[in-house]
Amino acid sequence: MSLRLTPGARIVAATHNPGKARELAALLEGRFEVVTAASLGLSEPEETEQTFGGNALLKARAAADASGLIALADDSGLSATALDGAPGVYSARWAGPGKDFAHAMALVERRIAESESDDRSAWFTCALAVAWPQGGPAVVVEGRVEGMLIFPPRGGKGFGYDPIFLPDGLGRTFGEMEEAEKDALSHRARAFAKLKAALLD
């Protein structure tokens, strides 16, 4: 089986997060017909792995097998140096069942204050996995972007922890950037560049 993606193919984006779905579709540059796991009524598997790559692969395999389509899945999160890499793979869980990221950002701020650390460095990690259905092959890649945490949050764009993350060398948080600007330098874009080299070019 070829590990290349044919332009025009129908691909399921294994996410129920509208923000991630938009970013994944934008990164695919209109080369494919993208449908989401949510639009197909696919359930979200429990994320039981301890790494971003493991969770991305778990989600991609579940969506591919349930839909019969090639599936693209993302697992990403914020890691704070002062919190020994937390929330990390638990980034979404810190937002609770209602995906309340205002609560999650406040929790990060509180935990850092309790740590009494002056270190505000942090990084975003994104793992992307592509899986073929019925036990077919899979590819997993990872991208990372370094930065600093700032409080209070700034900007209403993006999603998740974007308003508290200031990428190195820039004066705006991800939450203050237009989608195209963020897409050009984000952890997801860096992971996708590796995926593109492996499967598209």
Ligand code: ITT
Second form
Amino acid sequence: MSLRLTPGARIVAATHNPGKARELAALLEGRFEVVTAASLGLSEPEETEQTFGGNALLKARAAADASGLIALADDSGLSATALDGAPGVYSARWAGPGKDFAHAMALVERRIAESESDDRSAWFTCALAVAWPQGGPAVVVEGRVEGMLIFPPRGGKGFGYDPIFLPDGLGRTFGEMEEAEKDALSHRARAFAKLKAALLD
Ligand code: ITT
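Form predicted together with the named molecule structure, per the form predicted alone context:
Complete assembly follows, chain above in first position.
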């Protein structure tokens, strides 16, 4: 089986997060026929792994096996140095069942204050996994972007923790950036560049 992705191939984007789905679609740039896990009615597997790569692979394998299509999955999150890398793989879970990211960002702020650390550095990680159906091969890559956390949150663009993340060297949070600007430097874009090198170019 070839580990190259042929342009025009039908692939399933194994995410139920609309913010991620939008960014992944922009990165895929119309190279593929992309269908979403939600549109195929695929269920969300439980994220039982302790690493971004492990969870991305688990999601890609579940979607590939359920759909019979090549699947692309994303597992990502925010890590604060003062919190020893939390919320990390639990980033979505810190927002609770209602996916309340105002609450999750306030929780990050409170936990950092409680830690009594002055360190506001943080990073986003994105693991992308592509899996072929029926127990076929899989590829997992990871990208990161470093920055600082700022409070109160700034900007209403993006999704999740974007309004508290100021990427190094820039004066605007991800929440204040147009999508194309974030897509040029984000953890997701960096992971995607590695995927492209492995599977596309
Ligand atoms: P899927 O599993 O269906 O893809 P999810 O939202 O549950 O959706 P994750 O388990 O990977 O995805 O959770 C990652 C969380 O980390 C996500 O919900 C966001 O809140 C946050 N996150 C990841 N990438 C982000 C980004 O680019 N900007 C802001 N927050 C991000």
